[in-house]
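Take a look at this single chain in structure tokens; it is the form predicted on its own.
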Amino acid sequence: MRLKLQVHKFSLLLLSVVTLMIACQEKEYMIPNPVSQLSNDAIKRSLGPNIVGFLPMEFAYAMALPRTQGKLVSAQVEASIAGATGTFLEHRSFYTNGAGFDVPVVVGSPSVNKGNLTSVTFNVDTNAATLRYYYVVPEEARGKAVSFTFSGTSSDGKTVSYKMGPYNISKMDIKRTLAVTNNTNAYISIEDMAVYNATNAATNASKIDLVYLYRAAPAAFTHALVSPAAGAQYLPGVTLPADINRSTKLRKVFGVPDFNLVRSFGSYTSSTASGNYIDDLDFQEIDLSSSPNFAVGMRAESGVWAETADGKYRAFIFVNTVNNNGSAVISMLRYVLK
């Protein structure tokens, strides 16, 4: 028996991905023609900047021929790019049900990487299904741009291919949720995208950038990012490790949500986050020429930009929460400048 994947569902997506196009454009819409041959369409899914290693770039494919014509056999994704680790096409269809939930069904084995390319077979008796693509970034794009041709092929031999892209992957790292505490762990290095207790940052002086610390008072204190270099007045009671000395730039900065960064906490406030995203242009535009190295009064949902003493990197940090006992969860975005 044939699954009731209908057609229409395929239309449904196509009509979705032809109102995007149209909505930057002052054209009357016409009703897409009923699929009279096996056609295709693809959406990508996901949104802000493709990062090395983090969330995949996800996509939806879909695909569809009338009943009289055959059945779906196979569909399959080339990157420019072979995939990491990770990288896999759906071998379930989904569909929105009434309630609006997404429903997935099962129409082929699971996916088979072969280098750049990855399949599925399908085992039901079908003529439309839409597939979902993750594609993890791998560090051989990083800076580079991928593009993607997906294809499927139908009972009676014949194919159509879609093209996605190019798409350019950052240059950026993201590293979330690193716990800091006043006096403990409480040195940060940017390279290492880490925090370290006093023992562990003396044998990493030279990647020490900024020391986490907290005071009750003053008021305006409270909790603080501060370079190594700064004057004693910004890092009352601290005694250095030796050899931590670099003199870090930052920029404090409010209300400048990066979604990547907020995700996991669903308490953010900001009901822009989940549209602001941070990205390569933002860190090569940025000038903190003229900023300080310290940034007290930090809170909850502020964040500060910063530049390595040598030069080599820029940040993004951003505090997820904190804590009047002298602790913060923190998270950041990197980006290498030489």
Contents of the next structure:
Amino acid sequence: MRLKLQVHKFSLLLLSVVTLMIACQEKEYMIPNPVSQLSNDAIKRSLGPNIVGFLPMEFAYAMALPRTQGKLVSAQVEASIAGATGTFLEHRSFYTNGAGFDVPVVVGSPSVNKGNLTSVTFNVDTNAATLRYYYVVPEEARGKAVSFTFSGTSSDGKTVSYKMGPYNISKMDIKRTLAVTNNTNAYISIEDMAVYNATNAATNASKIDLVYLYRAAPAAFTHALVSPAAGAQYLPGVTLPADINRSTKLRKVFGVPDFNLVRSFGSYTSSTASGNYIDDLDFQEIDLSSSPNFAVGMRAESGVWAETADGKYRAFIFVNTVNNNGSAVISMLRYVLK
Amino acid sequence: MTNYFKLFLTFLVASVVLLACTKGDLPVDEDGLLITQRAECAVTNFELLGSDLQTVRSKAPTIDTTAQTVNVEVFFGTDLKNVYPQFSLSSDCKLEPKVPGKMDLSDLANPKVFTVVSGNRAVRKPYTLIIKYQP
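Same protein, different form: I have the form predicted on its own, so give me the form predicted in complex with the partner chain.
Shown next: the complete complex, the earlier chain at its head.
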């Protein structure tokens, strides 16, 4: 019995020592192998949906090789769908200075677009550079996916490449800062993404989806977006031009600050807008079948989801600012349903 | 010394078992909610939110616990087909029918009735939700 106890104690001691040894064993830091050849990397800098003809998609492409092996000769990007006018690859490499500002250094000649290719030829002796690429989304990419192949060549004849994407291109269109005023520029067309006065509205009667109104009374009315076909109590004192009679479904929302719609106003300080975007999926999934055809009591930073009477378009109309003299500034995202 | 330790251990185990049994004995209803001893049964507050999740009330609701009514006045132009009612109830009460989230309360001629059920599930009080537009 005593011998058994001693064996047990010994085993426990041995186990403790082994555990301690394993626990104390430090993993030595391994110095990473320095880059010994031409290498590259890329990131996408822009956020949010990729909208045709709107802000370009922005990338940063970095290339480097050891000084002993030569210098950079050229860089190029191949897009699966050629970019629209304005697409370019920076011929300047940027670094961030102590104050946090990006400082450009010219490293090559301005980029050249040839079909799907955008390229820059280096004209300085450099073995490292980060070039930015701005892809203006063309109309033919709408609703499709686009991918990019970045590549760099060095003077020792080596080439590297880096694939990015595919990225879905939105079917949305955007229009910002449309001024609306009570009784004058009050007729809104979602199809045209435009605001008309009564005369122009009459000539585009079949496209007028909403009327902007401001009424101080009743107190809950204030700024309103109302369908021409809404009840008379929602269009007080309004005489619509002939044939303007569409009924647009509307859902009032608050706290949906799409960053693209919001940021046209530099003074906007809401942190909730940053990084928030409305995307195609939002338009595809929203159900407005039970929604009314009027929205009263609109205020700054509120908005409406809208669906046109013919079911052809859905839109999100954001109220950027309101003025109680009877005017407002709105911005619009529009999605084609059919 | 060993006896004291054994005694303490026995006491500890007995306490844990006793506590565990006490909790398990409380009955639970079909919704998984605890049935308690409370008989209080009332609506204590009411809120009505629009599709923008902002209040559509033009003033505080009037809750009459004797007549069992909740009177709410809403802003002009409120879309009552798409509103989110929120009831506050006395402790341990529940509401029937359940509020699923968004509701259609646009039929003002036929006000909806919600029944408050007390914590002991013995008392049931139907409350009529009366909505009218701000004049």
